[in-house]
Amino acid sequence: MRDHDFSARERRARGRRRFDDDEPHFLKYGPASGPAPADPDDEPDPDTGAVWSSWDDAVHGPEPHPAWLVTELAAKDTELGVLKTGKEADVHLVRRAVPDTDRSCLLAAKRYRDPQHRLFHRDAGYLEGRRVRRSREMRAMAGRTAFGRQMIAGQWAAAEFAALARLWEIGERYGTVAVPYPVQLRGTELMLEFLGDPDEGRAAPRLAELRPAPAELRELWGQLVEALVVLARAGYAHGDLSPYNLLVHAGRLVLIDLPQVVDVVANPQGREFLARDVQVVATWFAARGLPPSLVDPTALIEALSREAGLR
């Protein structure tokens, strides 16, 4: 990829400081985030457990919405089980369907744990470079008060949603990075495109679970390098990149789990996060047999730092 592959709008100005509470352009597509007030109509159906779709009171992902996505207000959401549990959030499988029609889709609902019990590690480093406008909120976050923890939880969800939306739009335009489509944001719950076998409800495998043949390994490394270039040009480092945060779906390497996404310009540790991401994945690929001539973490770190405008 070359510099002219991105329009001026897609490339961030060198040295520009972006704050997470600067509203991204895609947020205009939906109403304000946050759970709706309690409503008797929100009670689960006693027979099926389905509830009315939360689409109407959530922030929506980028337009145009994919054809497979069910956006009808008559739709209902049915919980099908847990796809993944983690320290910070659990991911649930949800079917959104319009009753008495064939309109349905599977979604992955990522729900961050109650802020009293969440176990985000080293969150102070990731939060550097993120700001809110009110000093009271900044003090609460710094002091880890109950209110501050709730603010932090909201920042993780909003940061991941914003990063996924921007990367999905870039991927749709240039085909150089793959992420799940971010369906909606509602409080600290993200609804994402389900990637996997829709018939069995089985999620796509993580890279760590696979033992790719040499040709496939080389192809996946090439896809990863392209994706990291896109991240750097957008001003990001994943922040926690590993073979466990990469899916392989229909031959494509897909980036997931971006709540800890780092603004490499605004965060004083931006270059260190970028370098750590590269070192972790390069070590995995080298251990699986990729030749050292292809896996050069030092050269890749320097190249990505230049793309991000780091000196």
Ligand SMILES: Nc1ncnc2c1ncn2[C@@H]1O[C@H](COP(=O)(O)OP(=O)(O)OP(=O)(O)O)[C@@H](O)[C@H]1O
The other form holds:
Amino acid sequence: MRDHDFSARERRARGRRRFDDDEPHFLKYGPASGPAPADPDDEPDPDTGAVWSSWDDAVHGPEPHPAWLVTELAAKDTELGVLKTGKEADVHLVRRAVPDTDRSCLLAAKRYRDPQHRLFHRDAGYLEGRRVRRSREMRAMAGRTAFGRQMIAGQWAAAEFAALARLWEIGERYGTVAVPYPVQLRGTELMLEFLGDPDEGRAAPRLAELRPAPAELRELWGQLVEALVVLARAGYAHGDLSPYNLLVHAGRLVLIDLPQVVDVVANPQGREFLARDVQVVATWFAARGLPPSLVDPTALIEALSREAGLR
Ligand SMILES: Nc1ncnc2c1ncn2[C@@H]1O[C@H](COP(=O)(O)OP(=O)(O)OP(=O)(O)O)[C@@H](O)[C@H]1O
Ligand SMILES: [Mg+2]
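Complement to the form predicted alone: the form predicted in complex with the ligand:
Below is the entire complex, every chain and molecule, led by the chain shown above.
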């Protein structure tokens, strides 16, 4: 370990943890904001706004970590702006770099809003299906105290992180389902591999924004079917699949926005979720001109149900 790594670790050792009970690891950390730093070294750089990388405080994505990912403790994070404000979360662009070196990467930071500030609510059904061990948290969530609202936002972030980690590993093994690499989870924020143009800092287009030529349309549909087959084989449906939750990056169709991923066997409405996902995307591809001989939602729903072991 280099000297500056060590001093960075020392600096962090002063206890940023807010809870010291037996909660799961990912719930122990508060949101990205917190009390003012006591050490002037922890203040944002006055010129760039850079702060110490939050990597050391976070739950990390699956190993091996990709080579492009900056994991050095001496790294700093710089906010570059908002990529997109969504219904449930805002996605920001962050550069993580080791000062005075060429080690640098871009990350997409998805920050869940607490339920009061969201435009879309799925919490009731979601909470019914989840086990929360401590009754204090249960009461806080049910009573929607500020702490409870924070917990709910944190659970969404954790659910999406877990789904991405699982799908990333499946994708690595079979190579047919693409998701952004889930870099880290910390409270209500998850950080993902940035998909887009690194020079412009612009996110990859969503499928909905594209008007692909016939050959590309066929190719993208083929990739989508492959991804859905792999997902179904693992027992999952996306649960909110649409041309808005698919990015096209370097010719690859990438699934995003996965907090509500559905276990199609355990969920009594698993088949309906799976069918809805297929209908939505098949409708888009058909409207863009993919011939009916290629896009047959009924046959695809049947095939995916079989893959998932639903019949
Ligand atoms: N890894 C990523 N790289 C680049 N851009 C991303 C990434 N993840 C998300 N985005 C951008 O942020 C947008 C919103 O992300 P996402 O769909 O996950 O959140 P959301 O809150 O559900 O938003 P929406 O309500 O728009 O669906 C995406 O459409 C995309 O433009
Ligand atoms: Mg979305």
